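Given as structure tokens, the chain that follows is alone and in the form predicted alone.
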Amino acid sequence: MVRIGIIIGSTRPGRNGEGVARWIFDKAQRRTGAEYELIDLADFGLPHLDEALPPAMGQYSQEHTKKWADTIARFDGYILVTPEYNHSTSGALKNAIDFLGNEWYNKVAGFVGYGVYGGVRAIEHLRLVFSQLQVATVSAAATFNLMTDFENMSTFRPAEYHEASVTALFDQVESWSEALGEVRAREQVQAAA
């Protein structure tokens, strides 16, 4: 079964990213092409890129990067769910991207933004990011609006709309997850030989 972490990519107290990442979550667990799991980036802790060795060469030295190494390994694809800071991602999620290399290669990422303008310069953003490490983004994405899908810019209530939306980005991730799943595949086996 095909393994698909949400990541919550905001550590901000008071953030709205919980809200969001727990309906998505929700929303997934209805879904039975594969197993979704929600992981906080607030459990991490992660300090800023703390490794003496670039993350491509996979030889990480500090505890809180092995906890994140196997944590994102797991996974054949992300949901990753971000705001707009500044016309961008949050520097959390950004950092604890930047921690990891072979980890991400061969996977998928969707996403889901929020912010003023629906977190999409974000999400813009972190397509170039994934690009480098060789992580396939899917088209659907699910954004949503500080001024209509929350009340009072801090409580989730998203418009009824955006379900398909929802439906769209899962559709994608799952079967782009189970494509890259045989490219991992055949890598694993060369890598043997």
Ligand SMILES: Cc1cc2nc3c(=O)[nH]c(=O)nc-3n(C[C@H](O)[C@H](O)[C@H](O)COP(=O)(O)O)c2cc1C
Contents of the next structure:
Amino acid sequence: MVRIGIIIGSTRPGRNGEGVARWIFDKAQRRTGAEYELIDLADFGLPHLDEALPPAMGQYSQEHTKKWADTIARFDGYILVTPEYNHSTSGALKNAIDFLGNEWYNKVAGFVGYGVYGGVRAIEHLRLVFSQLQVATVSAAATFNLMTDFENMSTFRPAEYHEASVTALFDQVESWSEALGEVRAREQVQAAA
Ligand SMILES: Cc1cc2nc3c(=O)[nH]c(=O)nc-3n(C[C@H](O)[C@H](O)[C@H](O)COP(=O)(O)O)c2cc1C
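The structure above corresponds to the form predicted alone; please give the structure of the form predicted in complex with this ligand next.
Once more the chain from above appears, this time first in line as the rest of the complex follows.
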């Protein structure tokens, strides 16, 4: 069974991201094509990148890096729930992505954004970041507007029309996660030969 991690991309006290991610996770649990798990960045307490060697070498020295790497390695694909901060994603999420290498390669990412304009600029930045990490990013995305999908800009009350984009997001992430699993398996065979 394909495994997909839903990553809460904000660690800010009082963050809106947790409500959005839990709503997505609730929908995900009704899916039959993959197993979903919620990954909360705040649980990892990652400092600013503090590994001496480049992540591509996979030689992690810090316990927090090993814990983060073991978690990310378990999944075939990810749904990143990202806020928009100054037209990009959160520093915490970018830093967490930067910590790792091989754990991301040849996997799949889809995005859920939220912000004044649905977090679309954060999503587009993340697509660029993941292209360097050989992560395939799906086209479908869910984008929630701080003015219309939240009460008082803090309680998540998504408009009904988002259901269709969330379903498309799950469909695409599940399908590509399965396909990319074959790519990783083929690369493992080639590396062992
Ligand atoms: C540092 C900071 C910068 C922000 N910049 C933007 C922005 O450029 N565009 C936008 O649409 N919203 C912006 N916002 C509003 C956030 O998208 C909104 O507060 C959102 O709830 C933040 O996610 P969080 O509550 O999960 O941390 C910003 C918020 C913060 C804290």
